[in-house]
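In structure tokens, the next block holds one chain alone, the form predicted alone.
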Amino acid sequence: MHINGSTTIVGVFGAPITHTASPAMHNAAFGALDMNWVYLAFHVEAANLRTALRGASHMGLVGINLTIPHKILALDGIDEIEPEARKLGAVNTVSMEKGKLRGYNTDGYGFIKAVKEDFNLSIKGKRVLVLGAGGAGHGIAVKCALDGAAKVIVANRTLARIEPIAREISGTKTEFLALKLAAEDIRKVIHEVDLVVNATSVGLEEQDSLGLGADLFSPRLHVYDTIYRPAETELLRVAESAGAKVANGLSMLLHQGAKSFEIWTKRKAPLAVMRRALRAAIYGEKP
């Protein structure tokens, strides 16, 4: 990588941000396509998001990804928000175009691509159980409805947090159900779903547990965990022991990043290069 006065800058805002694997993925892509671009990580506190985005635009950056805690906050600080991002309730990609900030959500796209890639599963007509109603859960649940899921169930410890999701899905043909995130409630519905998605942060630490036993799972189930580090969470370990098909969030990270890349550069993302770079950065595999 050779940075000079003509280098185009993109990056990611978050707090914390030291864990991000996105620079490795994007910089590998720029290198593979011989582009004079660089992707950097910036620690930006929530209170400074709007100022930082405006500053980035004034400094000539052309794109920013947003991660925790900015995805929902950005809805109030962007000039133009793509309709799907508004429906999904979060912005994770911002492009700077002619002095204006335009917000997108590539997480929903990344999730749909990941499920197709990992399970060869189309969401259309499927019944999906989403664990968690935060930014990730909101986006995934609504995206499933927009893509024709027959039923979406959202389980969360606080039922009130599910209400905004219910409002968005009410305008679709998808059946919707809200329930408490507890083993006894999950047991009542899990037999009727095709796909279970963990969109909570439970699993980031080795001792984390959702409290769901192997008896809840079966070989007919697909279980996707949006967490990618560690590679195998307790949920995936338990589900796999019961014969369920499992996958972690690396593929979602890859595909949402590839979509962001294409929004900014107007070029096709080199997926194989980006995947190798991610696996090297996260799991220490040789690229």
Ligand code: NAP
Contents of the next structure:
Amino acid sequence: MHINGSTTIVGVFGAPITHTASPAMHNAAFGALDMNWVYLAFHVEAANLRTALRGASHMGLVGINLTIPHKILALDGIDEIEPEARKLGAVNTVSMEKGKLRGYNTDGYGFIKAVKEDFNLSIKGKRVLVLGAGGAGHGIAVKCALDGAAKVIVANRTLARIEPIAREISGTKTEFLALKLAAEDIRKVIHEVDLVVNATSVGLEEQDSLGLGADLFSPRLHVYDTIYRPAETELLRVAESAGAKVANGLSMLLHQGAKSFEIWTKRKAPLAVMRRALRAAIYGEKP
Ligand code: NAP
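We have the form predicted alone; now please give the form predicted in complex with the ligand.
Below is the whole assembly, all chains and molecules, this chain first.
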């Protein structure tokens, strides 16, 4: 990488931000395509998001990814939001063109690509159980409905948080059900779903447990955990022990990043390079 006066800058805003693997993924892509671009991580507190985005735009940055705590906050204060990002309830990618901020959601796209790649599963006509109704759960549940899922069930610890998701899905043809996130409630519906998605933050810590036993899972189920660090959460361990097909969130991270890359650069993302860089940054594998 050779930074000079004409290097194009993109990056990610978050708080905290030091653990992000996105710089490794994007800078590997720029290197592979011999582009004079650089991707940097910026610690930006929630209260400073708007100022930082405007400042970045004035400084000539052309794109910013948003992570915790900015994805939902960014729905206000951006000039134009893509209709899908508004429906998914979050913005994770901003492009700056001619001083105008445009917000996108590439997490939903990343999820759909991930389950296609990991399970060869198309969401159309499928029945999906989403655990969690935070930013990730909202985006995944609504994206499944927009992509033609037959049924979406959302289970969350806090039931009230499911309401905006229910409102959004009520405008689609997808059947919807809200549930309390508890083993006895999950047991009543899990036999009818094709795909279970963990979109809670339970599993980020090694000792975390959703309390779902192996008896709930079977070989016909696909279980996707949006968590990628650790590589195997308790949910994936338990589901795999019951014969279910399992995958972790690295593929979603990769494909949301690839889509952001394509929005900013208008070039095809070098997926293999980006995947290797991610695996090196997150799991310490040799790139
Ligand atoms: P968030 O908005 O803070 O939502 C957190 C979710 O976890 C809520 O549904 C929350 O339930 C639930 N939760 C937290 N602690 C819980 C507990 N002890 N028991 C039961 N439920 C609990 O976070 P987010 O942005 O949606 O992120 C959620 C997960 O998605 C994170 O693990 C993140 O790493 C992952 N993610 C992955 C990707 C990827 O590219 N792979 C992208 C985005 C997010 P309540 O509503 O009841 O609090």
